[in-house]
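Shown next as structure tokens: one chain only, the form predicted on its own.
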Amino acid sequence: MSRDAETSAPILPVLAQRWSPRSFDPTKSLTLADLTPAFEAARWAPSANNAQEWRFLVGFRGDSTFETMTANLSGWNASWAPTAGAIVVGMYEDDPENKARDYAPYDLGQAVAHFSVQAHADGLFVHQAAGFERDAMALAFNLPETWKPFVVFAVGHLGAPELLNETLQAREIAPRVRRPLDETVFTGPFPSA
């Protein structure tokens, strides 16, 4: 089954092919020269000012980092994320008194997607994810209270749909779906509602 992309205009292809799994190998493990590549595509992300605010904490599945993660997943993520081979946090720096850092929410996004693009260049899948107990994560890894986590992303080998509960297999394999680019993209004020 394909997942590619169906774009409106051509684009690269390891963006066309680009997708959040949910399932993944839980037989294939990771290293960190594995995700060298991507870390240090991400290393080379923009950012305002030059800053580079982003920092990433990295467990391998079967270590303890890895097993801390996963305890302090919630929802829907504490179901799949575990079978991946890594799990990353992703933290940007805040700092109240600089206002260029208004900007690390950002440029750590564009840090991950860096990473995310490498890895799926290097034969890897990466999911993002939101639900995690923030506050939890960063008094396990003992973050200075500047570090604000904000995003985790499973990395792995893909998985059979099969390894998944039946409603998250549904949405492992239903059509992958964007709105269009005309309601996406505006060259002059919004239309009305």
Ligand SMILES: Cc1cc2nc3c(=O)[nH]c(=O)nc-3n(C[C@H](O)[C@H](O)[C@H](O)COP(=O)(O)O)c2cc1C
Given for the second form:
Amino acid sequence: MSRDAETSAPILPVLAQRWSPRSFDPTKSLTLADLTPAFEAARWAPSANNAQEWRFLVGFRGDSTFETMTANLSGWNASWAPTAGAIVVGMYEDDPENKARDYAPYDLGQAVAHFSVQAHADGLFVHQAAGFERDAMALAFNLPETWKPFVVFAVGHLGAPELLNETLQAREIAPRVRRPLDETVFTGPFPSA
Ligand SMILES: Cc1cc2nc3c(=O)[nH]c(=O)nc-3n(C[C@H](O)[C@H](O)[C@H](O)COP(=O)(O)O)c2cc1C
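Switch from the form predicted on its own to the form predicted in complex with this ligand and give that structure.
To see the whole picture, the full complex is given below, headed by that same chain.
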């Protein structure tokens, strides 16, 4: 089953091939060493003023960090993410006194993008999720007041779609779609609908 993007111009194969599954192989586990290249890729992401105001908290399936993370996922994320080998909470530093930090959430996203591309190149799959209890997650891990958990991402080996419930299974195999490029990029006034 190919999930490769249908592109209107040639792009790097890893970018066309990366996608976000919800089925992870529950028989495979991960260690920090497995994720080190992806974290290294995140480390080398650009950021405003090179501030690098991101941190990553990692839990591995079976440890208490992972358990606490899954307990704070919302909606259907709580049903699929627990079979991943690892869950990462991505956070940025929010410093209202420092204008230069305005871009911290943007920079975190860019670091996670680096992570996801490198992980995919290494044979792993990443599924990002905004659906989690931010305040509860911050409290559970005793994060300093200025550090804001903003995204979680499940990382693991690809599982079979059949491992999911019917609703998620349908989404797992649905075609991957994007708005066409000519509706996204413009060279004059903002296009009218
Ligand atoms: C910031 C962010 C938040 C997301 N939140 C969720 C989520 O809470 N639950 C979920 O199942 N998927 C979530 N996704 C996954 C997107 O739905 C997915 O990336 C998108 O549909 C494109 O699919 P693809 O990554 O397979 O190309 C999120 C993705 C991003 C980048």
